[in-house]
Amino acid sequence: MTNELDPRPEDLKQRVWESIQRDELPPRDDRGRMRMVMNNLVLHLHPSKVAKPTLKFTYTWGLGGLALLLVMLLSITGVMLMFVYTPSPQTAYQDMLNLQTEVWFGQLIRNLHHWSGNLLVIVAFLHLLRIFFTGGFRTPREFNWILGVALLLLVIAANFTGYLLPWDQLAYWAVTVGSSLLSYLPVIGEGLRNFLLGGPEVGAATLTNFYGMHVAIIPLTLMGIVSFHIWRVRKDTLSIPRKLDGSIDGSDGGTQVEKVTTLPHLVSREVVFALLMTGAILLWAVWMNAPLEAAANPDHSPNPAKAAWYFMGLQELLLHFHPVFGAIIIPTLGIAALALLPYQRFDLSAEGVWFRSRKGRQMAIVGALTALIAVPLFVILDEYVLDLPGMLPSLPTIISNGWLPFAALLLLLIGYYDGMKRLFKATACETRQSVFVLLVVAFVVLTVIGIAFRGEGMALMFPWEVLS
């Protein structure tokens, strides 16, 4: 059975299987053979036409552009410092030092290497966002949203294998940290970790592991996944931008969609912003040099050893969770939430309208606002008060420390889903993206704890403490 507002079939199987093969095949004739060779990847990045509402900068926000720019910096700039690199340690952390004083604009290229890596998380991830809250995730979007989480996941695996190449203290460390946390997978934990370190602890193969992986097996699945995800917002079409009443953004409330030239409307938009944002990236390479500090030392450990930034909010998480839900669970169930996110039920037609509605907006405040006042305290709360193992010692620790707090947790989630949605007299769609809010911004404050609050020995600390 459907509905008017979400006419897909209700078995989720068929409903996958529709999401990821779209279209029939072509018949087999001559022109059958030309239209799949006219839909091609190369030949058509874009549609001839586009619809203009698209065209608005405040809808897309260049995010998707922007990341497809980062990816040609990187693969750039990439090249170039291989030409100067050796993944060994007896010369990587040398390389490094040879690129601020031996080769010309070496720090220059490896500076704008560096932040555009860091930026590359940073804009997949606000490009996640928009996607969501602009409900451009729906029917007949819904694979290209899971693409969507794969591309954001594999960019910070690059991330993460390119952190270790400097071979310092700072990089051999945040890996050593962030490596450690597949430990704690089940059974097959500890012998994925020696796999990717090559051996039991970071050392000259887990150099060339992560080597080969961040400039070979990495940057060819992204770029796989990357021309798939392209063609398949070609196929599937653009989201078009609607007002709070659902009519079009810029019309007088008819459904009629003009439509304009790629060229010159929406390539021009394109060369334009491009051109801004790489002379904005560079003047950032120029002014702030990527950190490098002492080289590698396997015998003195920083205090406090923390993990890579974008993992910080993981490594927030394992100080209050039994490390088998802070490192395994609860980021398991988050990527499998946002996976399944396309395949729920709509009960509100709102694709293209930001943030649902009115009301959902309303609603995604005090999402915000909740997570930026109940996370501190929590954690607060967990740091000076509670001592859950200490006060239920006969109880092992997965459970005190673990099943407890998680399903205390999902209490109050499941409190916070009905009480919203009773309070605001909300549809489940406006509730749902509340709860994702919520749980967005709560792990983006973990995440600032993280980097900034946390001092030697992983104390709660002010950020001049920290940093002093």
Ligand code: HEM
Second form
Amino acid sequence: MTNELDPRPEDLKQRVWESIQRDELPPRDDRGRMRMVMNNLVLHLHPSKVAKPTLKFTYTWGLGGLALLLVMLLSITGVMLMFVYTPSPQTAYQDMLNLQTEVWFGQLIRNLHHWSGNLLVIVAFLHLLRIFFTGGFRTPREFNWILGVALLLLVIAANFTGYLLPWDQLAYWAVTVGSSLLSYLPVIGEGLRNFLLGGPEVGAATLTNFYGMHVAIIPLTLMGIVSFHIWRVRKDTLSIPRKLDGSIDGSDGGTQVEKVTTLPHLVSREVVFALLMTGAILLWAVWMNAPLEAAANPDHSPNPAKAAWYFMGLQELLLHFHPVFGAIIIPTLGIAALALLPYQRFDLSAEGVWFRSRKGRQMAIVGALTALIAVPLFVILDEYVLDLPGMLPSLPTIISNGWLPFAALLLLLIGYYDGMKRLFKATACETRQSVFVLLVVAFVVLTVIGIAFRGEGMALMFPWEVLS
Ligand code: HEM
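Given the form predicted on its own above, I would also like to look at the protein as it appears in the form predicted together with ligand HEM.
Below: every chain and molecule of the assembly, starting with the one above.
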């Protein structure tokens, strides 16, 4: 029903719907559906129909969506913080204190921003693992995996540049240690470090540079790549979860994929999940304050001076390898191998199966156990027994503490690969997965050792001694 002067429908519900939809409810035929897709924001982000099995929470664990939610929370709280923060050594620390006393909900907003940023590193990493272990990076999703690797690096860069902004002791020294890793880059290292820091040391220019990167360059790049990433998920569609026997998970043994409409099936789940997660993060932020130590003092270095937690694996590597290997060669090879991973040959039939196969699962457990046992042993051996530069004083340290241990490590990995392939009579795909698990768990163990088992002078000690 319409009236002559006002052609809009009488029914308020219908009017509200049309104001959002830009159109009346279209008829349920093909053209109507197409018109609805064209005029609907949600259906620009999602396809109009999705495969029902992909709605299963224990397939994606909501990790991509949670990463997106965190990016949104970070943008909102970040803009709020910009109103009360000036990136200058004279004011930055005081601004942090003012947030606690002068600004309504200031501390809560800072807590939300701080914890969401740290959580995003963990969530993006877990999302990467989920994609790897379910084979979600295979054709046609290889390029989206590369976009994902770029996102992970940007997320770490965003965290690192934000770390400095409170201008307390923690910030100042973590950035001093973290940025010193750059100077090991041959030829351009020192120049690049000076360029990023705005001088040879962390100072006022560093704060301005990091602020610019943190609030403009990195978020804009991140948003651009996130949009591209989500658009590719829409175009490539999500991989379909399968059981060990290859049947589609959630389809009673069938091979036909049932489709359901995105509205309401997917969107309702996304809204509930986003609300629950926002609530949980809010509760955590109310309960746990973001750390703030004494104001930055360039003349007094804490002992030990540690990098941010997500760089502690690298800092630990540096204690065992020549810096060119610990800070440059090993991380660069790791990132390159990660980015190029989807272009390796994989069993396509295993797409959507957690850990590829039953054998794949067993081999993944062996990989994890090997790293859990071998890495602490190597660390202890290197700390108390092995002293390669001391044992081979005639060799330059880049050989005795770089090329030699690196070659030994490579040989061990090749031996592990070959041994596992023969022992389990496994495919290359299952064996590579086991090596991947070994390397990921090794990196996590190194990070934990760096965070919890390194105390004064970066000596090995128990966590309670580190804390005391
Ligand atoms: C800011 C970080 C990121 C955001 C916001 C994000 C967002 C998303 C979303 C919403 C999905 C669909 C739902 C899901 O699979 O959970 C997705 C899928 C995907 N993501 Fe990400 N992602 C991020 C980081 C990454 C990383 C680090 C990688 C891997 C290196 C990655 C690779 C992929 C791939 C290949 C898919 C398709 C998976 C499939 O079809 O099974 N993403 N991402």
